[in-house]
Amino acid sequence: MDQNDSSLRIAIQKGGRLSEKTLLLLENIGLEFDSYKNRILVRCRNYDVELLLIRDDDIPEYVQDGICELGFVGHNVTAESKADVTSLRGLGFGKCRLSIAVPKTSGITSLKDLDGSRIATSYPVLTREHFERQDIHVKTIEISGAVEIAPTLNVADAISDIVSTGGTLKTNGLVELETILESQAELIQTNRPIPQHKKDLIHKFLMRMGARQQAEKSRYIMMNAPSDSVKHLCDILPSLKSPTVLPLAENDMVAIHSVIPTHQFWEVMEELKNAGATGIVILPIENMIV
């Protein structure tokens, strides 16, 4: 594999639950790529970046060894690998948890009940550590897939597996007993020395990502209101900056424009209406630098 030493190299999952959202994030911050099909290394057309498309389990090691400066991967994968990397930021998608689950009919109600048991898992390192911290002795049985059927096949007494909605556990007659690790997609960086020109590229890359992430959590709000209600409305608005107030053609009426956290709008919507706001409009924001 030829390496362009001047380009920032980023490892991403070739296929799987994080791949699509990672590629969408890169596109949303203005990076343009050629087709990803049947390719391992993909050049960016408008930014000095190369994408290395590999298995998610390999990403922490490639970043640790400096083959890639950055990598997009689940925190669960990084934690299991014990790779010498730095987590730069969580990405807010790919949320899941590593949990201990037992058969619903087993009568097991606490982790201590599993002392001496067999635990099937694709995460033997994290699982063993969790039980060792609580001085509980178990035998971990490493399984690469379909962990949830291990108790049914009498391969194990319980499992330690990734859970998103819990639907798969329910289907297989399992219930969660305890969470080992909360996880989401994260951006990791190598701890190996990085040339200054690549540090500069990473800084610009992170600025773009920050602008996109902030925008996704915010909305642009516009409303009309009586002039004498401006102070009250501004006190209610959980705005990131001071709202913009503009006069309207109608006497004693103004337009108020602001940016607010998305989740807080629904908390204050009724208050805004009761304080005299009308014609409230909420618009999405593509990118935002604060």
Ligand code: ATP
Contents of the next structure:
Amino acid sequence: MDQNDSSLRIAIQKGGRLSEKTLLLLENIGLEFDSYKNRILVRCRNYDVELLLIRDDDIPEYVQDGICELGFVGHNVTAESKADVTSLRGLGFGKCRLSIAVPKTSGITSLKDLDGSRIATSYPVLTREHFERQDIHVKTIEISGAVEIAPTLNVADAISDIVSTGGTLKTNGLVELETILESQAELIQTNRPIPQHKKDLIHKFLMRMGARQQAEKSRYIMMNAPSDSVKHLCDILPSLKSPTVLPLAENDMVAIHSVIPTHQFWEVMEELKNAGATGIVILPIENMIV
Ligand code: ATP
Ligand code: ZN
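Here we have the form predicted on its own; I need the corresponding form predicted in complex with ligand ATP.
Everything in the complex follows now, all chains and molecules, and the chain you saw is the first one.
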């Protein structure tokens, strides 16, 4: 097929930590796919898109080379790859950090104490850069998995690895010393030229994602209140737009509807109640175009 009439191609991780949430995100913006099982290339049924399911380490390069126009991948992987791509947006999941950790019993308390030591890592580029920036000389030992046991095996004096809760470090008698990089899943785009019809598809795709992300950050709130408390309640409501006020059959009572940031709901709920609101209902929003 000529590159000009081919589908928009998106790289996603096959069978890893990011796969499920990425597929859910695509589903939530209305994209339907056939079975992913044992497939590398999966066509979308209702959008001119195909998914390429590959190892996360390969995603930045596939996007850099224009084999895929977009990719869903951890920022840690993009940063380590040094691929020439543009990060379009963070996705709010797959949160973790690349951290330096040392054996609890080592007595090491600062990065400087690691001068001359061996650091086991799957992230040699970012790790080396971090130490070089501080003018500390270390030897990086590249290991692709189970980095956390390297100090026990005396393969290294410290490690630089991905941490989310810190549970794995603790189990292996390690403590975090310093964070190299904060990370989350992100959407990356190729810097290669993109044909116009694919640019249009990306634009529509991003609009849908934006609407969904905005909706997830917001809640629809409804409440009843005496008419004379409307002004006070509207002052309390952290609304995105002016609230809707509707008369109720009951005299001098109104219903107030509004959209508020999700994280502020609990903060304002008490205040709303104290100001006379009753029957407060809060609903999720499926999509939102502001
Ligand atoms: P692949 O087989 O695709 O190479 P992988 O083993 O390298 O997979 P996963 O363990 O599936 O990668 O992790 C994918 C991404 O999830 C990581 O690159 C990182 O961005 C993110 N992540 C979030 N929390 C963690 C964690 N606790 N450990 C490792 N990765 C995490
Ligand atoms: Zn990987």
